[in-house]
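Take a look at this one chain, the form predicted alone, written out in structure tokens.
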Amino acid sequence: MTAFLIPDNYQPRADLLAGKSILVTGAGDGIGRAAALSYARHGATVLLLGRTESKLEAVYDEIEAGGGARPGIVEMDLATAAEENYATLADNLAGELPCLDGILHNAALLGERRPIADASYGQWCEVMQVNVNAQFLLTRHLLPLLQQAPGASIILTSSGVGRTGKAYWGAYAVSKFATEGFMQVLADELENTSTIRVNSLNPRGTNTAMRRAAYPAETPTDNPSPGDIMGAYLYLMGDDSAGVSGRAFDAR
């Protein structure tokens, strides 16, 4: 598969997410909170979906306290949430928003990593929930909501081991195969009948509790933080990448 990046040297300008209604998923801690705080700062209100109502809240204060709209919290967890909890959110969401411009779909479990033969079926389903149903339902749900923006953006989370299979990687590998496939499937139907783009991003190597538990012999600090790859998460959510869509982006 072959990965595009974004434009060298690209900058966005301070107001690029000004107005914009963003659902970033998983926005308690990692890249999904620096996301958060960096949609903001470029002008977004953000709504926080996350599982940990503490650390949702503590971004809460960071936007605030950084002069950012004011964001909204939407506690859930996606291992748990069944099809009525996603129809509820849409519908509450509808009844406060004229329309959605954005999502990044950034919540996901790596879960055990180990041969395929070992699998745990009970670890196995609750990855395939998080990393494959959860998004499929969130986007579902909030579709007729993205079609009201003038053109939302679909961000779906990658990983080096989603494109080129990778012994031991187990549900998760597969999970980001779906997702590429999901991906792929949803840009297609949505071409020439939406304004709606849906790309993939592979954050790569970034200082993260999930990348620290999946390579603990690694430094830590060899690879850049969350904060240091916003540049493609802000270029792929703002209009900066109109007409850019079905493609599969790695952040550096």
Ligand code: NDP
The other form holds:
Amino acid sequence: MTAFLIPDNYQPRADLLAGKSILVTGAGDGIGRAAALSYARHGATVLLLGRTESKLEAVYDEIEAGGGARPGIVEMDLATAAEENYATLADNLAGELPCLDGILHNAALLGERRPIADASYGQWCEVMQVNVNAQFLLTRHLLPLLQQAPGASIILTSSGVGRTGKAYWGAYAVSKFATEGFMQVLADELENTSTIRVNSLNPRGTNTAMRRAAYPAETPTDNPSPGDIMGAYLYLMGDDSAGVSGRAFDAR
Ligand code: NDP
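Could you present the same protein in the form predicted together with the ligand, rather than the form predicted alone shown above?
What follows is the whole complex; the chain from before opens it.
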């Protein structure tokens, strides 16, 4: 599969996301943290969703210290949240916001790196719950609020092993193939019935805790840091990508 790239030398406007409300999952660390900070710097009010309160609070403080709009914190463990928790979240947000302009589905679990023959069913289910089912539940319950926005953007986070399967990547790889499938189905459904666009984005090797766990022999600094790859995250979230939907992107 040939992935799309964002336009060469893309330069986001400083106020690209002004007035927009954007939910970022896994906002406490890694790429999600960098995206939350970057979205806030470009004017968005960011809703920080994650499972570790202290990390979310640190991002909240950093956004406030940088003069960004006051973010919201949504503490939620996507491995254990029940459907009613998503419904309650959607009700609460609908009570506070006129619309939701975007979701960055970013939170994911790497799970175990093992051959399928030895994989544990429990870990398989946990990876699928966080990486696939949570995306469905969040999207399903937040679609009405996304529909209220003039042109909302949904970004689903993929991976190289979600486009070409590789030995020992187990549930993680399968979950990312499912993510690509979810993106295509949703984009096709929404194409003629709404202004919501849906795309997938593979950040490619980036220096985070997940990457270091997956590739312990690598020199971490050989990979870009999360802050270095934000161009694609901004392009796909902001109006510069209006009309672009159903595509699989690489961040670089
Ligand atoms: P990290 O492990 O650094 O960060 C993952 C984030 O997801 C953390 O904030 C983590 O929270 C959160 N998270 C994990 N499980 C849950 C859960 N059950 N409920 C709520 N939040 C949860 O990963 P990256 O930043 O590297 O990855 C971000 C995305 O990019 C993922 O979708 C990943 O698959 C993808 N990706 C990354 C690549 C890379 O090289 N880094 C390459 C290809 C794809 P906490 O910090 O509290 O644990």
